[in-house]
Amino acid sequence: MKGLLIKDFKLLKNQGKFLFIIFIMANIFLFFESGSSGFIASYMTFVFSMFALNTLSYDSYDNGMPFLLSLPITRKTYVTEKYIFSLFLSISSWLVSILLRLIFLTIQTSLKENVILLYADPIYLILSIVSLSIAIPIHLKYGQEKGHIIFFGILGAIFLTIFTAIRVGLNTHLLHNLINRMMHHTGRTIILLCIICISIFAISYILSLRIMKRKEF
């Protein structure tokens, strides 16, 4: 596993410039509209998670899994590092995001208000592992290309389907008492959906091993 998480480094390495344009951009946005520094924070955390699919595309392009296959290197091994790895890009990408945010925030207000605002950010997190628990996968199952099409009509009906209950089925006075009572159980409400994310990462994780094993290269 340690010969795949560098590999994989060194992938990231070499998407260094585009990475770092990323970085640069988000604290441009950050300077001059802290305001926004939600949706940054978010971004920053989703576009560097993503990364980890990138790495599945790579390893299939000019037959490169029978290779890797034919090395001491199980498929249960090479799932569970893409699932380590994807889980470290997304963690590190949040807490620098958090970071950044903190810090630029400060200079404009008070420390006390940005503690508040913060309380949200680990929501940002809990998405992009979901996301990932979602990609991965379907990835692995469909290749990249098929991959990002049905990933992203999944997250589309998804969001689709939230809307147009929100619209048209949901009691509205019931939805805005929902959330009051999340807003003042902010801390009940982030264990909740963590014990969810971890339930949804693991049951990716048993999906993705059983995909790996019936898969054909």
The other form holds:
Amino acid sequence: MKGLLIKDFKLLKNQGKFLFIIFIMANIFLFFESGSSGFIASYMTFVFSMFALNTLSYDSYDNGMPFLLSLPITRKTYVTEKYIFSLFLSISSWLVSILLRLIFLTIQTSLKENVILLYADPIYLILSIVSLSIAIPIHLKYGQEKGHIIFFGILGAIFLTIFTAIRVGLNTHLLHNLINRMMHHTGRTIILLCIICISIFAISYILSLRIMKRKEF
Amino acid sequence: MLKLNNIEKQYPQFHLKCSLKVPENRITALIGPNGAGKTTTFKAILGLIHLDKGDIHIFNKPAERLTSKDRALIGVALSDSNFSGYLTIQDVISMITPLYPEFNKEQFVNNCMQFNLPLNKKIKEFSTGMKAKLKILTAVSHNARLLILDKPTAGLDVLARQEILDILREYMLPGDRSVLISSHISSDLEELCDDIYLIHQGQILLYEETHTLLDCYGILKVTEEQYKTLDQTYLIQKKKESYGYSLLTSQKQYYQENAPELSIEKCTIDEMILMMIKGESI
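Cool, the form predicted alone is there; where's the form predicted in complex with the partner chain?
Starting with the chain above, the whole complex follows.
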């Protein structure tokens, strides 16, 4: 496990230029455009989290998987490491984005207002983890090229469903009521979303284990 | 050290069915034409494919029950698979140090420098020869007891091949190690291997000690008339030729003594493969 984590961090370091540019750009946006800081924070969390998927592609580069699995690691260790690495990336990039956002917003306005603003931020982390939970098993099963198409296809279908639901829901009072309730019970809503997120993450892990167990290289 | 008992794997257009063993202190070769089943056999040994039948024992344990510690005693070099090209050798060192308890970093770095492998260049920028050397150096860097080498010299020039064969000879010096190797270059195997398995269409056609093959096997070149009157006791295969037949025998000396008028040539591994695959059994 340790060897695999080191490998992924080395790959992360070797792709540092690209991620560093994202980081710098995020800072510049935050400085000049505090109004869109929520978007920047979510984008940063998402991009850094998705790097875990890139390591899957790097492992497969030039048919590298057979050799990787010939090392003293099990398929279960490989999958577990990917989930730990992706979770680490999601949480750390999210924490950094929150910290940056807090610093830049505080420079421009008061701290109290901004802490209230940040209440909504866990949703970015939750969305990143859910996205990874969908993407990892798909990439393990179908590989990089097909996996990307299927993953973005699924994301598109989810957004279309939500969009349609909102359009339909706006004509009724159902959605308004739901949003109002969620706004009034932010804490409970976040806990509920966290439980859903953890469940999706766990199901995804079990699914990935099964895929890897059956896969031939 | 390694034993394959009647392993079977069915693909839509290919069926692997073979048994073989690699005893201690031996270099065993698995040879055969492209698509014969060499790589599939290696993949089966390494647990990269699931077997339909049969079992594999490594270090006297079923392969599926090997612990990470056991697997650290196996060195692997695959023909078409390597570390991610986005890593450098320095990254590889950091990665494999915790994986292999007996990894000798100092020796590995020295070997890399001796073979002009840059430590800080991405592997994807390496030449074919450099990649092949890295694979072998990695496989022998952690005091493995068993090496599984699938075409380690493929695509290399004669100098690079010789360097790799030298590494393998040095690796065998302690006396408690074994190697299973496949290669298309028979001259490499003739000077390196103790015994040879010939595989074709997923089945083992022949097993023989290398020195027996080179010393005792021979090719008889005979006309049709000579063939009709020839004692066929020690003939294995025959192949139709323009002049009559070429015949593979496992007792060259018998025919040299009893039929001195016949043209009898030494059998090389290439000729043996050709006779076994293109010829028909007698």
